[in-house]
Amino acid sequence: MKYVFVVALVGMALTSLWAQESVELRVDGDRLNRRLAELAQYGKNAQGGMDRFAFSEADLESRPYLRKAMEEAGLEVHSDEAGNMIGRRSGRNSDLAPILIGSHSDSVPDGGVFDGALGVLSAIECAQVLYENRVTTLHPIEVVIFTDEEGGLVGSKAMLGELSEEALREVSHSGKTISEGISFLGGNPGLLENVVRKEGDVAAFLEIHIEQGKILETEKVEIGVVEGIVGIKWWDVTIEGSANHAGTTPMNMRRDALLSAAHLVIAVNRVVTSMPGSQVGTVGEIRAEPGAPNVIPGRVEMSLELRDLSESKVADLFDLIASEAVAIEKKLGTKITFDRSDTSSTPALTDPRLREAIAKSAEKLGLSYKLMPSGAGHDAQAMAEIAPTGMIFIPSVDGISHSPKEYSSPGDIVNGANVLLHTILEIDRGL
């Protein structure tokens, strides 16, 4: 009995000491920001932006650098058949599923330095802090660098078993098909079944990312706790009127398809802004035919995009817009048709426990935070299908992203990485 009591005391002391040490752990901000600058040299263009798009020479050349950084963090590194780079650190209980952290290292053409790279290098930095301080988590830790996020979540979809043969035939920004690109990086598109993870294979997934908007900066909030990644619905809209001579057709006798389109664009804005919430609606493309300055447009093709965390709200918004279209048809004598696109995506909500862990970590570090949606897609959107998922945002200066002007301050980068570090520790204890 005395032996059991002593063991219990020792265990409590070690747990208390580990908890105290974990509270004091911080990332090495100088190292993290230096690595961001170093990684930015791979694919850097004359404008100061990134051409490190997936399957490019710059993508391939950056991989030894990233592998070295992962190895310095004490991770055992391998690349899977989809080209994803994964570094693993064992936990105290090898039977537990790993906590997966990471993002992507590819960019859009002429993109920014921080998109994706922040999540990759912050994950490596967190692993290195644990390694250097000899903190062994209960769960194994895996750092993942997903392949070709910008081209359609290729690496994370492969991990779900959702990378179709059709997707593999698509041509990427590199000029290679996705299949050719995966092979170029050392993967094997014929063995993608080896990459698949099912529900339960991952204890949790965490991703840190720049906001790519200006809400945090405008509201002077340091950390965004992402509620979820919005679903996106697209429609191709056709408006049919009557082409006619612009000089000989009186204004009251026209069936102007472009005028109807203008009314519809205003209606979309009015409907979307009439509801409370963070939903957005966009008409980003309009083509008028026949497209001559002296001809009344007889046909217009335009796009409609709606985004929100709630699929039902998107459906309600569309129904209201469609009602507005009926009124426009009657008023202007045109016909409006909506064709739903098959490329729409569904919302991906983050896990409430992980949101709470991120908020708790921010509070512990004395950082302000707010709950907010992500209006852009991320690998977290895919991983939410198989694992509890959490996402951390840091401010983007002027809300600029996918541009050489993309910027987040060194201080905000360090804040976000520290929140990631303590969230890992928090969920390791709580899952």
Second form
Protein chains: 2
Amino acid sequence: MKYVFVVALVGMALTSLWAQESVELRVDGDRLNRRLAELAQYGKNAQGGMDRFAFSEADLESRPYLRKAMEEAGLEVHSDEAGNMIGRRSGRNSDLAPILIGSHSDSVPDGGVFDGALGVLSAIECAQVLYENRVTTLHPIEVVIFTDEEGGLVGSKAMLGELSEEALREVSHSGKTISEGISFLGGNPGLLENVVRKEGDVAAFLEIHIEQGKILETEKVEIGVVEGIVGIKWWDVTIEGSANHAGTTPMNMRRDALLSAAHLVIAVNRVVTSMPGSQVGTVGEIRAEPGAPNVIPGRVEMSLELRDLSESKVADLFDLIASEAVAIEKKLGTKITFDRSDTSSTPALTDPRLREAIAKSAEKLGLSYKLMPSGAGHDAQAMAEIAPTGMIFIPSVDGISHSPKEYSSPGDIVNGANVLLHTILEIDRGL
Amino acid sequence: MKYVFVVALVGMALTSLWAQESVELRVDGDRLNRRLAELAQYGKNAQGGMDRFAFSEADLESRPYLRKAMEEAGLEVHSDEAGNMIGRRSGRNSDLAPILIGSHSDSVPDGGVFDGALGVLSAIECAQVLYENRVTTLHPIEVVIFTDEEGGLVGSKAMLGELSEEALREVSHSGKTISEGISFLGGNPGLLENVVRKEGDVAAFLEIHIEQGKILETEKVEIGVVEGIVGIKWWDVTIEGSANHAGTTPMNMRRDALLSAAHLVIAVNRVVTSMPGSQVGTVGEIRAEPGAPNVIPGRVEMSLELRDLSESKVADLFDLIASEAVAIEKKLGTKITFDRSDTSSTPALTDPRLREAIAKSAEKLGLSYKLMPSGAGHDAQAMAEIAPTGMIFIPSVDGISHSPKEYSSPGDIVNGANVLLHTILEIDRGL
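We have the form predicted on its own; now please give the form predicted together with another copy of the chain.
Every chain and every other molecule in the complex is listed next, the one we just looked at coming first.
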């Protein structure tokens, strides 16, 4: 009886302490920035960039370091059959699904120090602060380091059960197939069904990432509350005219495929910028045939890419571009065809409750924030298929990413990790 | 005395006969078209096109055939040190410089049957008609088959003394250098000074050629009276922007080099078509870097070519294009630079007296004609530097040239050769 009373008293005291501490809790910024520098030693190249691409020696060699950091954070660590490294800490309510936090530790070849690593080490830091402050969440917490994000969300797609046989056969930058790479990391590509999680298996997924653009920097905003990861549609565009001698063909007898292509490039820009919103449209690739200074181009092939959070807006934009193409065809006597590419992806929206939790945490910490889309792909986009997902951006200097020049300031990193920490606590109570 | 009188009488009779016959004289169209088909056997390829490129076995093997045709035309044949084959017939006045007529017998790889060959065989046909009809011109007549026109006017430039050591070292389609090729044809690249002709050494040069465009065909005109061969200016254009992630860079933060290039391509077209005249402007080559569908192009390289009979018009056009480029730079935050290429050529005008003689001959023959520029280069462009030059065009079906599909009708060929014949007679009297 006495014992029960004492336990209850201690429990009340702890709850009150927890409620108070959760406001005051802060990540250890020095430790987080030190770990970012330490992890950057694995795969560092002569340009100061990262060659820790998936399934490389550097990828493998960095794992004991990451395991140790997870263990220091009080997490119980295991690697799953997809090579995802997962560190878990139980919650107070064992009936609840875990809150997952994390990102990826692989880089693109000659990439930067922060892309992925920030999300991994911030998640570990948050777990460690909770552990050191003896704050036990209601939900179990799992820190996830996803396998080979840069090669196509390999680890997170495996968690959805969407890693196809074809994808497993693809050759990665390491020279290994994805399948060989997963085995190399200690996984088992034959038992991927073991890693699959279904709707309800994950209470929420949270990822912090560098912006990889310069919206936050330009607008001097400290935190980006990601509305979602944009859908991407690609088209191969072909413009057919008549190849002809540039000297003997008068201007009024030409069917110049490149002149038509030029009108189309401008039309893409005009259509995409004609509506409010954050949609983007890009022609990144162009080739004129036969491709000699003294021959009028008879054929042009170019790419067209449209991205937005709304699939119907992308469809509307494309329809407008296609109408402009018809007008160009008529005016210049050329033929324009659009072939949809299979590599397109659909938009992945974040959960409004998680957006709100991130915004509330930023406010509590006195940080400015704004709602914005993610123009690039992330593991969060896969996780959004099975769980309420939230994503936090911090500023990238000059918007540079996938480059040794990628940089985010220690102050911005600490701000972001603190927002992650308080968002975890917020949703732990709120969900 | 009696003898002199008889000679005078015969002379008067002949002169009158000549004057009358010159109106009635016609080429043997069947023979000309047959010879075109016969010459086309040398270097004919599986596509029905010509691989009689300069210094090939086919080029060498066709020469005895051409020599025989020249001899049948009553010409005294020799090959000069540049490999040019020349057939000469004396005139009545040995003090006069010769009238040169001819073209080239080489083709581009996979070229057509008519480009060059028409000019060579029509010139031989004209000589043969004069010979068979016992018409002796005042001026000597020389039929010239120039060496390697397609490789850069090699034979005609040698005749100007303008074939540089550097040009001699260039490797031709045959795999031989120009120098080796000249030796292969029996020439002597060490004695090219022997072939040089100066102003006054040639009374006139006449060339008949297929149009290689479709102005005559479209306008249903039978004969083109060439005003001159256009000058060509080339520029390498570089447009610099910022390469950036196509997903994370908002439309208003882009410096898209390809968008600027598109505006410039359209500006070139607008400027060139803004003035009356036959000037042309072409962007035939374009390359965007890094050249991926998901990266905003940071750099574009493209070609710019302008052609006209007037150098000052080309200069004016370029100035207008350069001003438009400055406006594009300002509007889109990109940098545009133009580098002039050395391969540019200056315009070569034909002689007004020869133009008139061609027009008068066409009229006499009841053929429609029009003044027009030659957008392509020809041996006539070299010869214009040392002699009054005239050039006759006949229609090219669909304007196709440098292709197995190159075609001109037998009727148009005969019309052209008859115009050449009467122009020779016209200028023989008139110059």
